[in-house]
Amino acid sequence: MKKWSDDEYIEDLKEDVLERGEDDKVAIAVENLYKSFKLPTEKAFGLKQAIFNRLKGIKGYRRQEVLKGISFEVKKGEFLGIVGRNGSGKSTLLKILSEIYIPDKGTVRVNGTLVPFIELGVGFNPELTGRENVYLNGALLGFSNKEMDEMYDEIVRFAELDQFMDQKLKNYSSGMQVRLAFSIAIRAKGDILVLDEVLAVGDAAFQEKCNDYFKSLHGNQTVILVTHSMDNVEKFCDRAILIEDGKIACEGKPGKVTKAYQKLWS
């Protein structure tokens, strides 16, 4: 067993402290993520087709590799941009830190409370009335009762839907629900949102409300947004992300990633 000397001790108590100060500023560690699918490529019609398929050898799927050792940091107060093709992996990834995926191997680390808003309107229920459904959606998130009390006038203001929450949700139009499901979103309070590719929601002056808050939000809250829009990395983000072919082909400024993005298609 090693001997510290007083001088040793007190230098690796400072590395220590140093290393957990620096653990303190990171929202996201995500350290090498790999995911895969099974994609069926012929059918077994029935039990005994199914067993000469497996004595045989034949698998019936292939596997496809979405995700190759992503690795990267989100620091807290950061707005970080993900872009990429189609079928790159961002929103794999999303899922992936959202736990709505679990990963075939590597770590992902969230340092507080992370509110999810992958697919419009998920966990909202027709038959229960606009503010039955923000109760609903808090506790999807892991909030309680009492937390949602607090934030509801926000949420309904943000919104600007006061006068319908008693009605039932199947009577809301279609923007009127997309406006309910984004105000819950980006309204709860949590410590990082999540956001894959919906700042396009509701109409011209609904869509620049939104904007106004994006724009506040820096530094002072963590936001990880999954976009095809080059504008709004450039507009909103801090430091961005490309991914092609499940890895990281670009890292750093916001300009850089777009332009490298653009790459692609030329």
Second form
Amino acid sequence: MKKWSDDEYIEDLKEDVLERGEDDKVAIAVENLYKSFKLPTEKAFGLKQAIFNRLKGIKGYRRQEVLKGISFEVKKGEFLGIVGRNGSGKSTLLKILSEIYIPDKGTVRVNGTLVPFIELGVGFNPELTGRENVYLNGALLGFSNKEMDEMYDEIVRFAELDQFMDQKLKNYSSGMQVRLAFSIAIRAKGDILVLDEVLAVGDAAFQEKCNDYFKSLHGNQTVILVTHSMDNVEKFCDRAILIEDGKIACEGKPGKVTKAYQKLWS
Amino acid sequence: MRFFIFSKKNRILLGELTKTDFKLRYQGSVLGYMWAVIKPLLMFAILYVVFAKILRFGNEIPHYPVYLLTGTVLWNFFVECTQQGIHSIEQRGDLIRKISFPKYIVVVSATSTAVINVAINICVVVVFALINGVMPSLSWLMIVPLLLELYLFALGISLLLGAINVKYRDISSIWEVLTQALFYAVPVIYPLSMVMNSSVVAAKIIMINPVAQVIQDARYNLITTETATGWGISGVWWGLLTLAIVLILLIISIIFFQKRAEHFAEEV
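What would the structure be for the form predicted in complex with the partner chain, given that what you showed me was the form predicted on its own?
What follows is the whole complex; the chain from before opens it.
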């Protein structure tokens, strides 16, 4: 059978969803989020300039408002896509959801465990073996060794890297490295998965496998996906959000949002 | 506060990061972990030849070579600990920008390599002491609380300066120069009695420094009760002052670090 024996895993997820019951259907509630950054102006570097600025009352930075009042909800089991141009605030939003940044104003309520993938393979070290990297990455994501033991075989199987796990990562091809990182991402058992533009990895066969996997997740796993690929939005997402200039410009069915996205350039 | 939660999850992360640091430390070197022992011994050999043989320091001190080795081992621990700790936040910037976890873990894991090293080195000191004919005694156990005190002092400095170093990278360079200067303000190579002969006040001032206090106390408990200690020349209450300095610095550092940590992801 072409359908790899992941059905068990999916069943597992389904049961989890059923067990949780109807008591709380909201996975993430974001309310009125504001975030700005201090960006140093180019003249702010160096001691001389700092003193000069202080004397003249020039602030050495300007405030860049990145998020200006974002509110949305994600239901349990929902696959939400977030789209927008470069610099519109998508990644900042994900980083706030992942508790990397602290918002200036507004609240984020997360129901369950959130596993963030702002980048694949965070903490990967070329001098460590594949196995060591998997456990290190897992620890960074908040999994215990025992939990990683349980996930390990699935991760290796999905990445198809069985014979390479005791090799140092620097001896992997870049495709193999990404495959390993990506397998950790999608095998990580969390209630909510946050993915930042990580779908385009591996060769065609691996891509297809990932696509199948994402489709099979449908309705079982809460996922937030930031992407520039409108194809992926229409293929996987239940709902999408378009962020423009730090605000939600459009929200709703994938088809509607992708149209709004394409209109940004017309 | 999140800083104080030493949960299972944080412990695991700390363990993994420490393991990684230690594994990568001597990566690609032929002698590997042996360097943890060889390096301080070589340093000791240099100091021994220069100061004990050429300049003839410490003739009046029994077991001077072991005495010198204890000093260099503890001093190296302090330097390694603080330098690793101060750099740690900046060096782990890639993690901090992409994953949320309590930031103190980075500092603690960076300094724990030094802790492992000093543990190995103290064993070397003990072997040397036995060879040199020092009688083993129960007071040797005092080395454990003394090491803890030195570690907490180094940790306090690391948290404080490491947090500032995120924004002002000058800090790590300043600290490097400062430790060089501090080396001569701590009785590592010269015996404290030499200072006392010319000025007791100067000796008292030197002994306010927790590093100096720990080194002298370690020598007192490990090697010879004939060496001068901070509480020996200034009284017990004066001696407790160094302990107070360590604890107050640590508390201030933790509070400061905790306050700054929220912004590390944006600034690093």
